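This document starts with one chain, in the form predicted on its own, laid out as structure tokens.
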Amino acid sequence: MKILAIETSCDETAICILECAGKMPQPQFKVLGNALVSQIHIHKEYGGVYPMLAKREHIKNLPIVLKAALKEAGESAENPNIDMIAVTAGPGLEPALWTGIEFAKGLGEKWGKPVVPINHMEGHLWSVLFNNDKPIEFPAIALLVSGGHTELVHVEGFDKFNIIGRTRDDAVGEAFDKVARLLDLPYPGGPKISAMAEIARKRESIMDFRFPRPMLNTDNYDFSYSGLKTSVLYTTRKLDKLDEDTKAEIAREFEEAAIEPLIEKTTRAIDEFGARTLIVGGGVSANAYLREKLSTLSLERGVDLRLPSPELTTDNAVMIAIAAYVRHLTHGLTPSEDIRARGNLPLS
């Protein structure tokens, strides 16, 4: 099965063709046609990404990656060789959305191919069965977290699966770039925090900060960042500078911080549900000290760990393509000319 697939819930412009074969547990995907465009440079003075504008951009920059990918793939932009379009219907900002769906309704239209609608997050879930190696044992623990989003979800097979826990305000990707404005770091801060504390870590200095753990010992799954993001706030309020050394320290020490709840509580979780298998999606999963404490919780749990490849962590096309061919394989898939953008689809 051949599926086109189209991203545009954010400020990423993609599509891809991916090849799909084989069945559960174990499909496999080939990359025929993938292109993508960001707009980071363009949302970096608004310091977070201006909805309006990344809607106009979509628009310019869907036929371009579309030609691309279908270049790649070696198919003709008049009657491809695919077998369904896969669109991103929710969640992410509407404008964004809409962008991709109306695109995506006008190739299935001229093509005659149906168009289905697909979850982001189930992107996002799923994106660790490329280049997968050996099947998924279940129950699984995943944790989602990006700019957006933050959820611990129990995974008892590739069709069942549910929300036990998910931020109260802030994403954790959200806060990362919200304190590296407060540092006066450039958009996205995410890898800038990460490298910042990576510096003031090698040194290993005795830090002068300390931030809270929000909601760390709560008997829930729920997580919140608001306070955390305050905190540093107040905290570069006292300061009367800040040099490159004491950014470093309020970075790493935040980044200890956000981290620190989100290892407890996936490790909770595992131990609650008996979990075979950790799954981590999102952004914020290239976080290289998020992934060494992840990779520390696996040896201890005896739980075996499944990261996406660098490349598919990102918004990006590919893994609404294996979600589509995951949703074929275990609930088939229904065609639908009344595909909505929902902001805050939930993932069920």
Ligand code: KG4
Given for the second form:
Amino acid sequence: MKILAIETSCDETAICILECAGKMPQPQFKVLGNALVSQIHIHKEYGGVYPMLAKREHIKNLPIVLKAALKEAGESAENPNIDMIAVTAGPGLEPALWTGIEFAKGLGEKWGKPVVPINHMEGHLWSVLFNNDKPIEFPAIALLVSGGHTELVHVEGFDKFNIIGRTRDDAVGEAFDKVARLLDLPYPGGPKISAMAEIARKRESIMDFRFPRPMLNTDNYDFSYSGLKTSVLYTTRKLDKLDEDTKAEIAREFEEAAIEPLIEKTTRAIDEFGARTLIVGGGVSANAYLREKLSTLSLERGVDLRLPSPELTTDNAVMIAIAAYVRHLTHGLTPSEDIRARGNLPLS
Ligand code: KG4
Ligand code: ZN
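May I ask for the structure of the form predicted together with the named molecule now, the form predicted on its own having been displayed?
Complete assembly follows, chain above in first position.
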């Protein structure tokens, strides 16, 4: 089965054509064509993503990205050999989501192909299936960490998962982005903070910053990141100067404070639910320090750690096509004429 997937939930315009084969528990995937245009350089100026600006850019980029993906796949733009069109319907920025949905509907009509709505977080969840050399064993715990979400999910099977914990305010990726702004570092903050923290970790500590580990010991699986960001804000305000060494020290302590609750609560969830697999997805799963801690945790608890390959950590269309195929195998897909953008679409 060939799926053409479209992703426009935030600041990446992405389209791929994915060949999907095999059955659960081990589907196989091959990318036939894949194109992505990032708007990061545009949003950088503002230190974050502006929905109306994102919308304008998606509208401009979608035809260009489609052309590139079809060309790579050797398919015609008039009548491509695909079975369905999958499009992200939420969660995300509604004006941005609508651009992908309207574009998908137009193509569906033109080509006479069914269009199916896909949940963006299901994409992050199943992005680990791309390199699927052995079947996933359930139950699993999934840690989904991105710019918009911080969720712990109890995954009983490919068709049965539910959220057991989430952030009560900011997402962890959002905290990286906001702290980066406080330190005068470019958007998106994650990669830059991670690189500076790595530098600070390699040398002897020259300053002693200490930030709170929010909700570390609460008796639930929830998270909170706005207090941590505020704590960094107060610290930076008190400083006379913010030189590179100081920034690196703050980045290190912030990164450790942000990641400790993720590891602590994931460990507890693995123990409580007897998980055999730990799935991780979303932009923050690219973080090297988080990956190191997750790998130690998986060895200690004897769980199989599944991480997406680096290019599938941040938003992309391949994960949307994978999620569509998983839904096709587990539930059967129902094409819809009436797809709507849902900014807060829950994972269920
Ligand atoms: O999944 P994603 O591309 O978009 C959303 O669905 O939100 O995630 C983007 C987020 C941004 O907040 C970015 O700062 C963060 O992922 N991120 C990282 C790293 N790379 C990207 N955070 C920490 N460390 C990284 N290496
Ligand atoms: Zn995402």
